[in-house]
Amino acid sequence: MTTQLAPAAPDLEVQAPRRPARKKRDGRAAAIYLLPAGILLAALMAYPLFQLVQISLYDYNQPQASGAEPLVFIGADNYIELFGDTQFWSVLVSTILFAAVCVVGSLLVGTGLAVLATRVRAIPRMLLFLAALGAWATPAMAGSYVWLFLFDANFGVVNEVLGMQGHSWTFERFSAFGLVAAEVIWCSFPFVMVTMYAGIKNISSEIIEAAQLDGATWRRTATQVILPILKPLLVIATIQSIIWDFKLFTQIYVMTNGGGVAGRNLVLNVYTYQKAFAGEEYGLGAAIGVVMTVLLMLITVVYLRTQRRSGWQP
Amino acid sequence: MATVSMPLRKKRRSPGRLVAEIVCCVIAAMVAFPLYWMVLAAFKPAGEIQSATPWTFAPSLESFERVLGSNGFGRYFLNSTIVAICVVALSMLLSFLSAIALTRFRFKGRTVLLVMLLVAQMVPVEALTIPLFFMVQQVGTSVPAFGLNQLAPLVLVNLAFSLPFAIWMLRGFVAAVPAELEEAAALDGASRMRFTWQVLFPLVAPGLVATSVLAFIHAWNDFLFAQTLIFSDVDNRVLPQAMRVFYKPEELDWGGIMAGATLMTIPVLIFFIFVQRHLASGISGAVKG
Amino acid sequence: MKIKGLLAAAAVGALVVACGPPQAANNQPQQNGNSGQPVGEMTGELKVWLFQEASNGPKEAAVNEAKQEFEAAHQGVKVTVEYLPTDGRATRFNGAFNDKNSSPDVAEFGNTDLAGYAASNGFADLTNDIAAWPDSKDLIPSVLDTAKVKNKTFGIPWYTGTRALYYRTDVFTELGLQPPKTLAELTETARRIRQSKPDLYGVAVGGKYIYAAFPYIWANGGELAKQDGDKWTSGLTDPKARAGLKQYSELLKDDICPPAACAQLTGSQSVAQFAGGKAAMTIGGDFNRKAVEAGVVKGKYAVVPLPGTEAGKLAPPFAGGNLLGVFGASKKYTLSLEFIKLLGGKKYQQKMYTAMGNLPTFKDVQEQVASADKFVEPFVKAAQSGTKFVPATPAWTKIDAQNIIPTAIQQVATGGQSVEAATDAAAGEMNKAFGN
């Protein structure tokens, strides 16, 4: 039972010693150490989560919240309504595909640039890191507007340079999704890059030199020596990216003007917002929230399973 | 960060490196371009904003004046800073203790707790605003300082929502401290408390700083909780609420938006630059130590 | 282990069902004073929420004047005004409805939001007190109707917003055109303009500009929804409504206003296109005047009421506008009422017109304003010809939030669906929101 699901990177070098005799004493100490965070999370996360499940079983709108109407228990009706909505399923599919593109994109760009950063001298590397940190630091709302401004049909610098004034990047479905994905990758690759860079720096040069002395090519060294060592880090970066990109809201909402023409650029979180929260149908919104959490859990579990099957050990 | 370079390549001067460096600089410029454009648009005078000229000869502060001149900007800036700093400080403390418990102690249910930390990040926050609203309202009837329209509950809520990720990240730093150190300390008769604060804390400190930046961003950018919990007290509102005036999809005030975005980004960027050394090398440093 | 788990599950299940989700304490509408007895406190701080405008200065100046006058007349009263961005207002208002203790006293709000607010018992019922107010007989009846839900009045109409057709006088003169006399002619004129001047949109309208689309439905004799007792049903599948939507969607074509640019435009964005000199016509409100004057078309445009389906008829405009109301949870009912009677009264409506160009809601003040300023004339003419409003039910908030009608317009405009299919789907969604 003590196998970790996904340990942080450096775990691989140092395993905390296993001493069953200490377990009991450890348990008590752990309880004390965990107490402050535990209380906070139980009160502000677990309990509201429990209430969320409750709300999802009621006909709960703004009049119910403000006490103007009595509460009516409706069981699974909110869930039935949701699953019966064909739009929900099509939005779900585009959310998964869109999130997949963003996750893969940030991982590729982030890892690629991390490798690049280890192979250049200090000044170019510093420039790259500064730019990346800037992108990371930009609030989502600001970043979305800046990108929208860059790609503006008439005044945008991109159209000016490409000589295609008047072309709208946000009209066609795939072009709009692509633009948003580019913005998302822009602001989320730095996390991957910084993590992977630290991971690569962390590999002792002896290991690599030893491999090269054995006659391994650079590619072989990369895939057979470096990659396995980086894998735990990659797994973490992937899980985090999945969680973030699946829950994307601001970028889609701002850049496609609330979900694109006739809602063809909706993703789950924006759909939830328009279907439930903007119209103040909190019961339905809570149901979608519960479904989304369960879905994300499933995706994460499946991902971790495949990782473990492919030989990854914590 | 400026001192490290790939040890493997130290001696040989590869012809590919120059190419790599050029590519690196070009990519850095591309990544930085949207930011440059943001700052540029903030400084452009009103008439020039919608032109694609990549410079301006008549930089103007009028957009900044419009943003800064809006009612109570200084107050909101201060409130946001207070909230962010409190969240960062508390998040460092709580995530440090929790990360120790989750990496260095063996106990039943540890895996469950770890999974719960992940699950906690999966809940769409919009869905939780209603329960949180009523909870804060309830608390406020007995402890007014933690009630609605106060900054304290905002700190706690932002803390709760940035904590799971902070703990998750920090586990790596804590686990990296060699177990021999702990054993040595135990042999010396140091108590667990002493070991935690006198040995672990200094070693994990860079990691703490690094993870705190994420808590900072979280608290600094939060609009949803602020809007929900601080809905009727003008004096306790925070920066993103004030910025919202300029983010109107109806009539885009590009100059105002870009000036506001610049002002919102600068503190985060300063914080980042301050901690980036630890962010990038903290993990490896901790492991080697 | 298994039994334990089952027991735990059962316990959680019981808990979920036994104690319901959180809810504000029972919030019944308060009983208002009859017979001139003041209700609630008459001193202290009066908290007022008004909307923040693009250029808020003139509004603040006018409101400050009212505030000073009110404070001078009421000893021990301090009026504090907060200006809210319209974006994100729902959270603020819902917070005030859910927590009575920190509720402000007075608020400005859009008349399309009223039905939802009333369903939450958010605002006080002012019916008797408004009826007893002598000035109220001068309020334009169709405008006062927008402050009513189920025959109860919840606010004083502060100003109305009416839309009409803006057109470029220089372009029309150059091409020898006349302002259109019917909606069909409008389409034809717009097409001809874009043919001769391909860099101009014939008319700038948008797929999200529902208040430009509604007059098309109404002019064709359609309705958004029909009321039968308490029950509403969508009227979009009616052939007349379909004809209106189709006619509007025809404007969003490459030969008038290309969907790639126009399908996503909202009202202000459409007007911005016109103000920026990119369109020969647009449908704009009296409140858009400042934006247009600030653009390159200043001095090169004129306004006529939006025509109907036949010459000589007008398309009924949407009766937009904002109200001033008293929060249900206010502890200073009478004082708040006094304040909105001052700020929403004739004197300050006149001042707000001068400051912001907001069209007054009193018939006499409106006429007075129209006779002094030629610009206002077409709007007043359109307004007085009979305005129409969205269904006064809380379901409208939902229909609006879910973008049901813009989606239908966009589907037709981009050729994704036929009018029949798009309106069928939209009507289905609407009826679901109505609870049918």
Partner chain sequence: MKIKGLLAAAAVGALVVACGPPQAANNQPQQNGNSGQPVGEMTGELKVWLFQEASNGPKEAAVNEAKQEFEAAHQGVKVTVEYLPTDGRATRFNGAFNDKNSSPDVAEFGNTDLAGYAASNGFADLTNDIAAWPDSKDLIPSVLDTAKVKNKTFGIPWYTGTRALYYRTDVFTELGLQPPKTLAELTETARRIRQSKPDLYGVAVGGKYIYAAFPYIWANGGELAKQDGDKWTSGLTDPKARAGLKQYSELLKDDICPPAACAQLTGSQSVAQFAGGKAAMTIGGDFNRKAVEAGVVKGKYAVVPLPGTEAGKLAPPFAGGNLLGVFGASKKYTLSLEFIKLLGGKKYQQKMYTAMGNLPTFKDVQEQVASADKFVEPFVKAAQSGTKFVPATPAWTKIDAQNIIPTAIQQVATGGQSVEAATDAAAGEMNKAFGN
Second form
Amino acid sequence: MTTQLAPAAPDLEVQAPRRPARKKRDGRAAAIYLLPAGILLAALMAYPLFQLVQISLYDYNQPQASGAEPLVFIGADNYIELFGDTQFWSVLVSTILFAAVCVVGSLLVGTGLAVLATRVRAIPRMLLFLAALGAWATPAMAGSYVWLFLFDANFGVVNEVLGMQGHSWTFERFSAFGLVAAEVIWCSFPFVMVTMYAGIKNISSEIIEAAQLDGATWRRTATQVILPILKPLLVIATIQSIIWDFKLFTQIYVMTNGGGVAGRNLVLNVYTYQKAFAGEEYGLGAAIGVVMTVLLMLITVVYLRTQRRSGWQP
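Having seen the form predicted in complex with its partner chain, could you give me the form predicted on its own?
Below you will find a single chain and nothing else.
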């Protein structure tokens, strides 16, 4: 009598997908490599930020700075005075709008010229980069005075060409902001241009050729193939531009003679200087510095969260 063996029960155990261990190891290795630089940056930033916050909580004017009078702890009084000042809110709005124009302008001009640099021959490309790096290397003070000379009401080349002798570009509020924004974009776009050019050159030509073989136009290739690849570089360039342009001081102070007529062209950094040094209200100036730091951190975090929601991963 033969007995039939029952078929073996199938192995119903299914292993759940696990995150690759290699990715975790790479993350730990990156954290270890970045730890010394992070400790150094934290040490260099922690004490100045602590001092800034501490000064903002005291009645710290010229008598206290010279030691003639003792420090008096006033808590949040400097912040209450600051937030109750209508000029502060006006300057804050002007700073945000001005920085936004400078950031967008720098990104558009820098990215456009980076694309142009990839499509021209070697000699024009070399001349383009030399001109851009010359603008980037020019000190802010020198560049501001050069632009003031070019747009001088009586002797400026621009007024001579346009037939507008006697016209002052720095008297009206919006024309003064526009002139300063143009100078800021002029000295800022080379960073974006070099960054984007390096990113474009690192894109494999096979990817672009495949898109073109699929019938994609140059516009669709740029917006749907090249731009997503360059998104990490665009995020870096945008954050850098926001930080630079939000805390702008030299160009505004030089080109508008300290903030324009009746303070119409003030930005937060110049406003801080007027309060802290011209007005000798160091505690109030420190409070403005704390508010600027918090705002920059919030803007950066919100921007990064927006980019992550759109699919970008750092």
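Positions refer to the first chain, counted from 1. So that the term is clear: the rigid core is the largest set of C-alpha atoms that superpose within 1.5 Å between two forms. Every value quoted in this text rests on a predicted model; they were computed, and no experiment measured them.
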My question is whether residue 33 is one of the residues whose C-alpha shifts by 2 Å or more between these two forms, given a fit on the rigid core. yes
Cα of residue 258 displaced 2 Å or more between these two forms, core superposed? no
Using a rigid core alignment, state whether the CA of residue 277 is displaced by 2 Å or more between these two forms. yes
